[in-house]
Amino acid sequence: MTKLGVNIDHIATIRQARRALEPDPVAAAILAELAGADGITVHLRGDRRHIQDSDVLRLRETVTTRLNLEMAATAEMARIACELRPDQATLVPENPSEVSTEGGLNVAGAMEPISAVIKALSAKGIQVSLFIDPDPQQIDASAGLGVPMIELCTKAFSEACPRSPDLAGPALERELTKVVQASERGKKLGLNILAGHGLTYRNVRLISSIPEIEELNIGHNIIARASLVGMERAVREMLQAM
(Lines of atoms letter the chains of each structure in order from A and count residues from 1; the text may use other names and numbers.)
(Lines give C-alpha, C1' and ligand atoms only; values in the text may rest on other atoms or scores of the structure.)
Protein backbone atom coordinates (compact mmCIF):
# COMPACT_ATOMS: atom_id res chain seq x y z
CA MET A 1 0.00 0.00 0.00
CA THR A 2 1.18 3.52 -0.77
CA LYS A 3 2.45 5.33 2.33
CA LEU A 4 1.11 8.67 3.51
CA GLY A 5 3.19 11.54 4.80
CA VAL A 6 1.01 14.24 6.36
CA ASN A 7 2.13 17.84 5.93
CA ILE A 8 1.06 19.87 8.96
CA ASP A 9 2.22 23.33 7.78
CA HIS A 10 -1.28 24.76 7.76
CA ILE A 11 -1.92 23.93 11.38
CA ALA A 12 0.86 26.45 11.96
CA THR A 13 -0.73 28.80 9.41
CA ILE A 14 -3.85 28.98 11.59
CA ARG A 15 -1.76 29.59 14.70
CA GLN A 16 0.36 32.30 13.08
CA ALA A 17 -2.74 34.17 11.90
CA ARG A 18 -3.11 35.29 15.52
CA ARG A 19 0.48 34.72 16.72
CA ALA A 20 -1.14 32.49 19.33
CA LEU A 21 -0.10 29.28 21.08
CA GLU A 22 -2.73 27.11 19.39
CA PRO A 23 -3.28 25.05 17.38
CA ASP A 24 0.00 23.27 18.03
CA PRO A 25 1.62 21.48 15.03
CA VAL A 26 3.15 18.94 17.42
CA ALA A 27 -0.29 17.95 18.70
CA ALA A 28 -1.45 17.62 15.08
CA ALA A 29 1.53 15.40 14.27
CA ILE A 30 0.74 13.09 17.19
CA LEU A 31 -2.89 12.76 16.10
CA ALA A 32 -1.83 12.10 12.48
CA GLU A 33 0.49 9.33 13.60
CA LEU A 34 -2.19 7.80 15.81
CA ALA A 35 -4.50 7.77 12.80
CA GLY A 36 -1.99 5.81 10.72
CA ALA A 37 0.22 8.37 8.99
CA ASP A 38 3.58 6.93 7.94
CA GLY A 39 5.43 10.21 8.34
CA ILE A 40 5.16 13.91 9.17
CA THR A 41 6.25 16.63 6.77
CA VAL A 42 6.89 20.32 7.48
CA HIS A 43 8.30 23.11 5.34
CA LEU A 44 10.57 25.51 7.20
CA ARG A 45 10.41 28.51 4.89
CA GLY A 46 12.89 31.35 4.84
CA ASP A 47 10.13 33.82 5.76
CA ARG A 48 8.84 31.55 8.58
CA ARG A 49 5.27 32.20 7.49
CA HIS A 50 3.98 29.09 9.24
CA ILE A 51 6.36 26.49 10.70
CA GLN A 52 8.93 27.96 13.11
CA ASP A 53 12.36 26.69 14.11
CA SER A 54 11.04 25.73 17.54
CA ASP A 55 8.31 23.62 15.89
CA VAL A 56 10.85 21.55 14.00
CA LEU A 57 12.94 21.08 17.14
CA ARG A 58 9.92 19.83 19.11
CA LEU A 59 8.79 17.63 16.23
CA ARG A 60 12.24 16.05 16.04
CA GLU A 61 11.82 15.09 19.70
CA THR A 62 8.23 13.87 19.29
CA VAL A 63 7.66 12.25 15.90
CA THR A 64 7.85 8.46 16.15
CA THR A 65 7.45 7.65 12.44
CA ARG A 66 9.62 9.73 10.11
CA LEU A 67 10.20 13.47 10.03
CA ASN A 68 10.57 14.98 6.57
CA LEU A 69 11.85 18.56 6.46
CA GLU A 70 11.06 20.47 3.28
CA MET A 71 13.61 23.21 2.74
CA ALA A 72 15.20 25.48 0.20
CA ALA A 73 18.67 24.54 -0.98
CA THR A 74 20.36 27.36 0.94
CA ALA A 75 23.28 27.51 3.34
CA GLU A 76 20.97 28.65 6.17
CA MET A 77 18.59 25.72 5.76
CA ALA A 78 21.42 23.23 5.31
CA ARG A 79 22.90 24.39 8.61
CA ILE A 80 19.58 24.07 10.42
CA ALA A 81 18.91 20.63 8.97
CA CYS A 82 22.37 19.37 9.87
CA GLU A 83 21.81 20.50 13.46
CA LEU A 84 18.28 19.06 13.79
CA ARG A 85 18.91 15.92 11.73
CA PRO A 86 15.45 15.09 10.40
CA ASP A 87 15.09 11.60 8.96
CA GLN A 88 14.60 13.07 5.51
CA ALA A 89 15.11 16.44 3.85
CA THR A 90 13.26 17.38 0.68
CA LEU A 91 14.79 20.21 -1.32
CA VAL A 92 12.12 22.47 -2.79
CA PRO A 93 12.08 25.76 -4.72
CA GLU A 94 11.06 28.81 -2.72
CA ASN A 95 9.76 32.22 -3.80
CA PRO A 96 8.89 34.73 -1.05
CA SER A 97 5.97 36.10 -3.09
CA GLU A 98 4.31 32.75 -3.74
CA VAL A 99 1.19 31.60 -1.90
CA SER A 100 2.37 28.00 -2.05
CA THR A 101 5.12 26.13 -3.86
CA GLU A 102 4.59 26.86 -7.54
CA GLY A 103 6.39 23.91 -9.11
CA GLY A 104 9.37 21.65 -8.94
CA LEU A 105 13.01 22.43 -8.31
CA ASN A 106 15.09 23.20 -11.40
CA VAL A 107 17.74 20.60 -10.67
CA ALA A 108 19.14 20.57 -14.20
CA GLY A 109 19.73 24.32 -14.04
CA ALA A 110 21.43 24.42 -10.63
CA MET A 111 23.39 21.20 -10.29
CA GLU A 112 26.38 22.65 -8.42
CA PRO A 113 24.66 24.46 -5.51
CA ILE A 114 22.10 21.66 -5.08
CA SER A 115 24.89 19.08 -5.07
CA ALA A 116 26.69 20.98 -2.30
CA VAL A 117 23.59 20.90 -0.07
CA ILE A 118 23.00 17.21 -0.82
CA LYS A 119 26.55 16.36 0.22
CA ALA A 120 26.25 18.35 3.47
CA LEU A 121 22.99 16.67 4.44
CA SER A 122 24.10 13.19 3.41
CA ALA A 123 27.23 13.53 5.54
CA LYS A 124 24.94 13.84 8.56
CA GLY A 125 23.00 10.71 7.64
CA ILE A 126 19.96 12.60 6.34
CA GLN A 127 18.20 11.04 3.36
CA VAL A 128 17.69 13.62 0.62
CA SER A 129 14.77 13.88 -1.78
CA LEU A 130 14.34 16.40 -4.61
CA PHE A 131 10.90 17.87 -5.32
CA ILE A 132 10.72 18.07 -9.11
CA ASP A 133 8.22 18.35 -11.93
CA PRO A 134 7.47 15.12 -13.83
CA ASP A 135 9.95 16.09 -16.51
CA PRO A 136 12.54 13.68 -18.00
CA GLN A 137 15.36 16.23 -17.86
CA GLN A 138 14.80 16.90 -14.17
CA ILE A 139 14.54 13.20 -13.37
CA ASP A 140 17.80 12.42 -15.15
CA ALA A 141 19.54 15.33 -13.44
CA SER A 142 18.30 14.19 -10.04
CA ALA A 143 19.55 10.66 -10.62
CA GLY A 144 22.88 12.11 -11.67
CA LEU A 145 23.26 13.79 -8.28
CA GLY A 146 22.97 10.45 -6.53
CA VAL A 147 19.92 11.11 -4.34
CA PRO A 148 17.97 8.01 -3.27
CA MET A 149 14.54 9.47 -3.99
CA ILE A 150 12.52 12.14 -5.77
CA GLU A 151 9.10 13.60 -5.11
CA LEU A 152 7.08 14.30 -8.25
CA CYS A 153 5.14 17.56 -8.16
CA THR A 154 1.45 16.83 -8.87
CA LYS A 155 0.41 20.49 -9.06
CA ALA A 156 -0.55 20.40 -12.76
CA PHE A 157 -2.38 17.10 -12.31
CA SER A 158 -4.32 18.45 -9.33
CA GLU A 159 -5.25 21.65 -11.14
CA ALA A 160 -6.62 19.53 -14.00
CA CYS A 161 -8.82 17.66 -11.50
CA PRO A 162 -10.01 20.09 -8.80
CA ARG A 163 -13.26 18.19 -8.28
CA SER A 164 -14.38 14.72 -9.35
CA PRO A 165 -12.26 13.07 -12.07
CA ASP A 166 -15.54 12.44 -13.91
CA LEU A 167 -15.85 16.19 -14.45
CA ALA A 168 -12.28 16.70 -15.68
CA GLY A 169 -11.38 17.25 -19.31
CA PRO A 170 -8.58 15.90 -21.50
CA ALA A 171 -5.95 17.80 -19.51
CA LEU A 172 -6.37 15.27 -16.69
CA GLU A 173 -5.33 12.31 -18.83
CA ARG A 174 -2.42 14.32 -20.23
CA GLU A 175 -1.10 15.30 -16.79
CA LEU A 176 -1.68 11.83 -15.34
CA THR A 177 0.31 10.32 -18.20
CA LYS A 178 3.22 12.64 -17.37
CA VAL A 179 3.24 11.44 -13.77
CA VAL A 180 3.02 7.79 -14.81
CA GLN A 181 5.86 8.09 -17.31
CA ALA A 182 8.00 10.07 -14.87
CA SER A 183 7.45 7.43 -12.19
CA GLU A 184 8.51 4.68 -14.55
CA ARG A 185 11.58 6.60 -15.71
CA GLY A 186 12.69 7.41 -12.18
CA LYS A 187 12.24 3.83 -11.03
CA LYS A 188 14.33 2.53 -13.92
CA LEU A 189 17.09 4.91 -12.83
CA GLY A 190 17.03 3.38 -9.35
CA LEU A 191 15.13 6.15 -7.58
CA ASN A 192 12.44 5.71 -4.97
CA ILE A 193 9.37 7.64 -6.14
CA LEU A 194 7.22 9.89 -4.00
CA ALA A 195 4.58 12.39 -5.12
CA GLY A 196 2.51 15.26 -3.84
CA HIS A 197 1.11 18.79 -4.14
CA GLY A 198 -2.55 19.69 -4.34
CA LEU A 199 -3.84 16.13 -4.03
CA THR A 200 -7.39 15.75 -2.71
CA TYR A 201 -9.69 13.04 -1.41
CA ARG A 202 -11.33 12.97 -4.84
CA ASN A 203 -8.28 12.70 -7.09
CA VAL A 204 -5.72 10.91 -4.92
CA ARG A 205 -6.61 7.40 -6.02
CA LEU A 206 -5.42 8.07 -9.57
CA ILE A 207 -1.94 8.83 -8.21
CA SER A 208 -1.77 6.31 -5.37
CA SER A 209 -2.58 3.49 -7.80
CA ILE A 210 0.59 4.14 -9.85
CA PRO A 211 2.74 1.10 -8.93
CA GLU A 212 6.07 2.91 -8.81
CA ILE A 213 4.91 5.57 -6.34
CA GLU A 214 5.75 4.52 -2.79
CA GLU A 215 4.53 7.50 -0.80
CA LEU A 216 2.38 10.61 -1.07
CA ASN A 217 2.87 13.84 0.88
CA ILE A 218 -0.44 15.60 1.41
CA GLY A 219 -1.16 18.65 3.54
CA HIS A 220 -3.71 21.32 2.70
CA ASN A 221 -6.64 19.05 1.83
CA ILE A 222 -6.18 16.98 4.98
CA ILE A 223 -5.94 20.06 7.20
CA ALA A 224 -8.98 21.58 5.48
CA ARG A 225 -11.04 18.51 6.32
CA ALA A 226 -9.53 18.26 9.78
CA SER A 227 -10.90 21.74 10.54
CA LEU A 228 -14.39 20.24 10.11
CA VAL A 229 -14.10 16.61 11.26
CA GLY A 230 -10.91 16.41 13.33
CA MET A 231 -7.34 15.42 12.54
CA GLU A 232 -7.55 11.68 13.17
CA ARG A 233 -10.68 11.22 11.07
CA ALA A 234 -9.25 13.36 8.26
CA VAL A 235 -6.08 11.25 8.08
CA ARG A 236 -7.99 7.97 8.22
CA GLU A 237 -10.29 9.12 5.43
CA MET A 238 -7.32 10.05 3.24
CA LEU A 239 -5.77 6.64 3.80
CA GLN A 240 -9.09 5.12 2.81
CA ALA A 241 -9.29 7.30 -0.29
CA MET A 242 -5.79 6.17 -1.27
Ligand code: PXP
Contents of the next structure:
Amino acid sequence: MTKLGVNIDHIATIRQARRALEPDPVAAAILAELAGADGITVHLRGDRRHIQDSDVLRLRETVTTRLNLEMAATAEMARIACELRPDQATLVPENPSEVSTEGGLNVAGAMEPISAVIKALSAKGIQVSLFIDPDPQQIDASAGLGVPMIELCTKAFSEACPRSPDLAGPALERELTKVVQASERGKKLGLNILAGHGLTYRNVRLISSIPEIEELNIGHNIIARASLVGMERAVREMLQAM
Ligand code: PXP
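Could the form predicted together with ligand PXP be shown next, to go alongside the form predicted alone?
Complete assembly follows, chain above in first position.
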Protein backbone atom coordinates (compact mmCIF):
# COMPACT_ATOMS: atom_id res chain seq x y z
CA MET A 1 0.00 0.00 0.00
CA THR A 2 1.22 3.49 -0.77
CA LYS A 3 2.46 5.28 2.33
CA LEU A 4 1.19 8.72 3.36
CA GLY A 5 3.33 11.51 4.73
CA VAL A 6 1.10 14.26 6.09
CA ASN A 7 2.39 17.79 5.59
CA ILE A 8 1.17 19.90 8.53
CA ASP A 9 2.62 23.28 7.45
CA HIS A 10 -0.82 24.84 7.10
CA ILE A 11 -1.77 24.11 10.69
CA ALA A 12 1.08 26.52 11.48
CA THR A 13 -0.17 28.90 8.76
CA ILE A 14 -3.48 29.24 10.65
CA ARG A 15 -1.66 29.81 13.96
CA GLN A 16 0.72 32.37 12.45
CA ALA A 17 -2.21 34.32 10.94
CA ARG A 18 -2.84 35.47 14.56
CA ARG A 19 0.62 34.80 16.05
CA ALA A 20 -1.44 32.74 18.54
CA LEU A 21 -0.78 29.51 20.45
CA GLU A 22 -3.32 27.45 18.52
CA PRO A 23 -3.58 25.33 16.48
CA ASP A 24 -0.37 23.56 17.46
CA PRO A 25 1.30 21.54 14.66
CA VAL A 26 2.54 19.07 17.29
CA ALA A 27 -1.07 18.24 18.22
CA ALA A 28 -1.87 17.86 14.51
CA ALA A 29 1.11 15.52 14.08
CA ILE A 30 -0.07 13.31 16.93
CA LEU A 31 -3.61 13.12 15.52
CA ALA A 32 -2.29 12.36 12.01
CA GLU A 33 -0.17 9.54 13.41
CA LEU A 34 -3.11 8.16 15.39
CA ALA A 35 -5.12 8.13 12.16
CA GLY A 36 -2.43 6.04 10.46
CA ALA A 37 -0.07 8.53 8.78
CA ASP A 38 3.26 6.92 7.94
CA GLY A 39 5.19 10.13 8.40
CA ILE A 40 5.00 13.82 9.24
CA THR A 41 6.42 16.44 6.89
CA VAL A 42 7.17 20.08 7.64
CA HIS A 43 8.89 22.76 5.61
CA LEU A 44 11.05 25.11 7.67
CA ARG A 45 11.21 28.01 5.26
CA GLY A 46 13.90 30.68 5.30
CA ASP A 47 11.13 33.30 5.84
CA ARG A 48 9.53 31.21 8.68
CA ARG A 49 6.07 32.00 7.31
CA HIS A 50 4.48 28.95 8.94
CA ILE A 51 6.60 26.34 10.73
CA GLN A 52 8.97 27.84 13.34
CA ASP A 53 12.28 26.55 14.71
CA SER A 54 10.62 25.67 18.02
CA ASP A 55 8.04 23.55 16.13
CA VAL A 56 10.67 21.35 14.52
CA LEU A 57 12.40 20.86 17.87
CA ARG A 58 9.13 19.80 19.53
CA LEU A 59 8.19 17.60 16.56
CA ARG A 60 11.55 15.85 16.76
CA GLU A 61 10.70 14.93 20.36
CA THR A 62 7.14 13.86 19.57
CA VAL A 63 6.92 12.23 16.14
CA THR A 64 7.08 8.45 16.41
CA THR A 65 6.78 7.69 12.69
CA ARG A 66 9.14 9.42 10.25
CA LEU A 67 9.94 13.10 10.50
CA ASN A 68 10.65 14.56 7.07
CA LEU A 69 12.10 18.08 7.05
CA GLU A 70 11.64 19.95 3.78
CA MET A 71 14.39 22.53 3.39
CA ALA A 72 16.24 24.70 0.93
CA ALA A 73 19.80 23.60 0.17
CA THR A 74 21.32 26.49 2.14
CA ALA A 75 24.08 26.57 4.76
CA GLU A 76 21.59 27.79 7.41
CA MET A 77 19.17 24.91 6.81
CA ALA A 78 21.97 22.33 6.58
CA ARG A 79 23.20 23.46 10.01
CA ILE A 80 19.70 23.27 11.53
CA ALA A 81 19.03 19.83 10.00
CA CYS A 82 22.38 18.42 11.15
CA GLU A 83 21.53 19.48 14.73
CA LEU A 84 17.88 18.39 14.55
CA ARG A 85 18.54 15.04 12.82
CA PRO A 86 15.17 14.44 11.15
CA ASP A 87 14.78 10.92 9.77
CA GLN A 88 14.61 12.38 6.29
CA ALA A 89 15.39 15.72 4.66
CA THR A 90 13.82 16.73 1.36
CA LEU A 91 15.68 19.40 -0.55
CA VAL A 92 13.27 21.82 -2.25
CA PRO A 93 13.70 25.08 -4.17
CA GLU A 94 12.62 28.18 -2.28
CA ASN A 95 11.65 31.61 -3.52
CA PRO A 96 10.54 34.17 -0.90
CA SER A 97 7.84 35.60 -3.21
CA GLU A 98 6.18 32.24 -3.97
CA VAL A 99 2.80 31.27 -2.51
CA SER A 100 3.94 27.64 -2.25
CA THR A 101 6.78 25.57 -3.71
CA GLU A 102 6.61 26.33 -7.42
CA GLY A 103 8.22 23.24 -8.88
CA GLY A 104 11.12 20.88 -8.53
CA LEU A 105 14.72 21.58 -7.66
CA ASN A 106 17.06 22.15 -10.61
CA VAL A 107 19.48 19.39 -9.57
CA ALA A 108 21.06 19.11 -13.01
CA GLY A 109 21.88 22.84 -12.94
CA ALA A 110 23.39 22.98 -9.44
CA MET A 111 25.07 19.63 -8.80
CA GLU A 112 27.95 20.99 -6.69
CA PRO A 113 26.11 23.00 -4.00
CA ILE A 114 23.38 20.35 -3.74
CA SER A 115 25.96 17.60 -3.46
CA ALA A 116 27.68 19.44 -0.58
CA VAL A 117 24.42 19.64 1.39
CA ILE A 118 23.62 15.96 0.65
CA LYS A 119 27.05 14.97 1.99
CA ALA A 120 26.65 17.02 5.18
CA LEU A 121 23.19 15.55 5.90
CA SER A 122 24.14 11.98 4.98
CA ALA A 123 27.14 12.15 7.32
CA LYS A 124 24.63 12.66 10.17
CA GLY A 125 22.60 9.62 9.12
CA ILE A 126 19.78 11.68 7.56
CA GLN A 127 18.19 10.13 4.46
CA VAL A 128 18.08 12.72 1.70
CA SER A 129 15.31 13.06 -0.86
CA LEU A 130 15.34 15.48 -3.79
CA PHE A 131 12.07 17.13 -4.86
CA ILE A 132 12.26 17.26 -8.65
CA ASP A 133 10.03 17.66 -11.68
CA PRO A 134 9.20 14.46 -13.57
CA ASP A 135 11.93 15.24 -16.07
CA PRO A 136 14.48 12.63 -17.28
CA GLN A 137 17.43 15.02 -16.96
CA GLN A 138 16.61 15.79 -13.30
CA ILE A 139 16.07 12.10 -12.48
CA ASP A 140 19.42 11.08 -13.99
CA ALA A 141 21.19 13.95 -12.20
CA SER A 142 19.58 12.94 -8.87
CA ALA A 143 20.64 9.31 -9.31
CA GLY A 144 24.15 10.56 -10.06
CA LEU A 145 24.28 12.25 -6.66
CA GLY A 146 23.70 8.94 -4.88
CA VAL A 147 20.54 9.85 -2.95
CA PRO A 148 18.29 6.94 -1.92
CA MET A 149 15.06 8.61 -3.03
CA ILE A 150 13.39 11.33 -5.06
CA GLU A 151 10.01 13.01 -4.69
CA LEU A 152 8.35 13.73 -8.02
CA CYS A 153 6.57 17.07 -8.15
CA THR A 154 2.90 16.56 -9.09
CA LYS A 155 2.11 20.28 -9.33
CA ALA A 156 1.57 20.27 -13.12
CA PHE A 157 -0.48 17.06 -12.86
CA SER A 158 -2.66 18.56 -10.12
CA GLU A 159 -3.13 21.81 -12.00
CA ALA A 160 -4.33 19.77 -14.98
CA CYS A 161 -6.93 18.15 -12.69
CA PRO A 162 -8.32 20.76 -10.29
CA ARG A 163 -11.73 19.02 -10.11
CA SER A 164 -12.84 15.46 -10.90
CA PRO A 165 -10.54 13.69 -13.39
CA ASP A 166 -13.46 13.11 -15.78
CA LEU A 167 -13.78 16.91 -16.15
CA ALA A 168 -10.09 17.38 -17.00
CA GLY A 169 -8.76 18.08 -20.48
CA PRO A 170 -5.95 16.44 -22.50
CA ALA A 171 -3.27 18.03 -20.28
CA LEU A 172 -4.13 15.50 -17.56
CA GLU A 173 -3.11 12.47 -19.64
CA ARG A 174 0.07 14.27 -20.72
CA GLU A 175 1.09 15.19 -17.16
CA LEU A 176 0.14 11.77 -15.77
CA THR A 177 2.29 10.08 -18.44
CA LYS A 178 5.25 12.24 -17.38
CA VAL A 179 4.86 11.08 -13.76
CA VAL A 180 4.48 7.41 -14.81
CA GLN A 181 7.56 7.52 -17.06
CA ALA A 182 9.61 9.40 -14.47
CA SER A 183 8.67 6.82 -11.81
CA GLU A 184 9.76 3.95 -14.05
CA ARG A 185 13.02 5.69 -14.96
CA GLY A 186 13.86 6.50 -11.35
CA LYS A 187 13.06 3.00 -10.15
CA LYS A 188 15.30 1.49 -12.87
CA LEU A 189 18.11 3.72 -11.60
CA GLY A 190 17.64 2.26 -8.10
CA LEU A 191 15.81 5.20 -6.53
CA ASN A 192 12.85 4.95 -4.16
CA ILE A 193 10.04 7.02 -5.64
CA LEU A 194 7.85 9.44 -3.70
CA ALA A 195 5.50 12.08 -5.09
CA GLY A 196 3.48 15.06 -3.99
CA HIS A 197 2.21 18.62 -4.36
CA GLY A 198 -1.34 19.69 -5.00
CA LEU A 199 -2.84 16.20 -4.66
CA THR A 200 -6.53 16.08 -3.75
CA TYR A 201 -9.10 13.51 -2.62
CA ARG A 202 -10.30 13.45 -6.25
CA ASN A 203 -7.05 13.10 -8.18
CA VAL A 204 -4.90 11.10 -5.74
CA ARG A 205 -5.97 7.67 -7.01
CA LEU A 206 -4.38 8.29 -10.41
CA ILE A 207 -1.01 8.80 -8.71
CA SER A 208 -1.28 6.25 -5.88
CA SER A 209 -1.98 3.51 -8.43
CA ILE A 210 1.43 4.00 -10.10
CA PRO A 211 3.22 0.86 -8.85
CA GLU A 212 6.68 2.43 -8.50
CA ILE A 213 5.45 5.21 -6.18
CA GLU A 214 5.96 4.19 -2.56
CA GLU A 215 4.85 7.28 -0.69
CA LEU A 216 2.85 10.47 -1.18
CA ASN A 217 3.31 13.72 0.72
CA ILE A 218 0.01 15.54 1.03
CA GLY A 219 -0.76 18.70 2.97
CA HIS A 220 -3.07 21.45 1.78
CA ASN A 221 -6.04 19.34 0.74
CA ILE A 222 -6.02 17.33 3.98
CA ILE A 223 -5.87 20.47 6.14
CA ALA A 224 -8.57 22.11 3.98
CA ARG A 225 -10.88 19.12 4.48
CA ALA A 226 -10.09 18.89 8.19
CA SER A 227 -11.17 22.52 8.64
CA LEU A 228 -14.56 21.77 7.07
CA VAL A 229 -15.36 18.30 8.41
CA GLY A 230 -14.61 19.67 11.89
CA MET A 231 -16.74 22.84 11.47
CA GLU A 232 -20.09 21.58 12.77
CA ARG A 233 -18.57 20.05 15.88
CA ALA A 234 -16.50 23.16 16.56
CA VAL A 235 -19.56 25.44 16.35
CA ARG A 236 -21.61 23.13 18.60
CA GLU A 237 -18.80 23.09 21.14
CA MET A 238 -18.58 26.91 21.12
CA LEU A 239 -22.35 27.19 21.67
CA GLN A 240 -21.98 24.81 24.58
CA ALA A 241 -19.08 26.81 25.98
CA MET A 242 -21.23 29.99 25.78
N1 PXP B 1 5.99 17.82 -1.27
C2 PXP B 1 6.74 18.95 -1.27
C3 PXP B 1 8.19 18.84 -1.55
C4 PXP B 1 6.16 20.20 -0.99
O5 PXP B 1 6.92 21.30 -0.99
C6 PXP B 1 4.79 20.25 -0.67
C7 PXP B 1 4.17 21.57 -0.32
O8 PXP B 1 4.74 22.09 0.82
C9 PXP B 1 4.07 19.05 -0.65
C10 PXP B 1 4.68 17.85 -0.98
C11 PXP B 1 2.62 19.01 -0.27
O12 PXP B 1 1.87 19.76 -1.19
P13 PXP B 1 0.37 20.09 -0.85
O14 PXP B 1 0.35 20.92 0.40
O15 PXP B 1 -0.09 20.82 -2.05
O16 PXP B 1 -0.33 18.77 -0.65
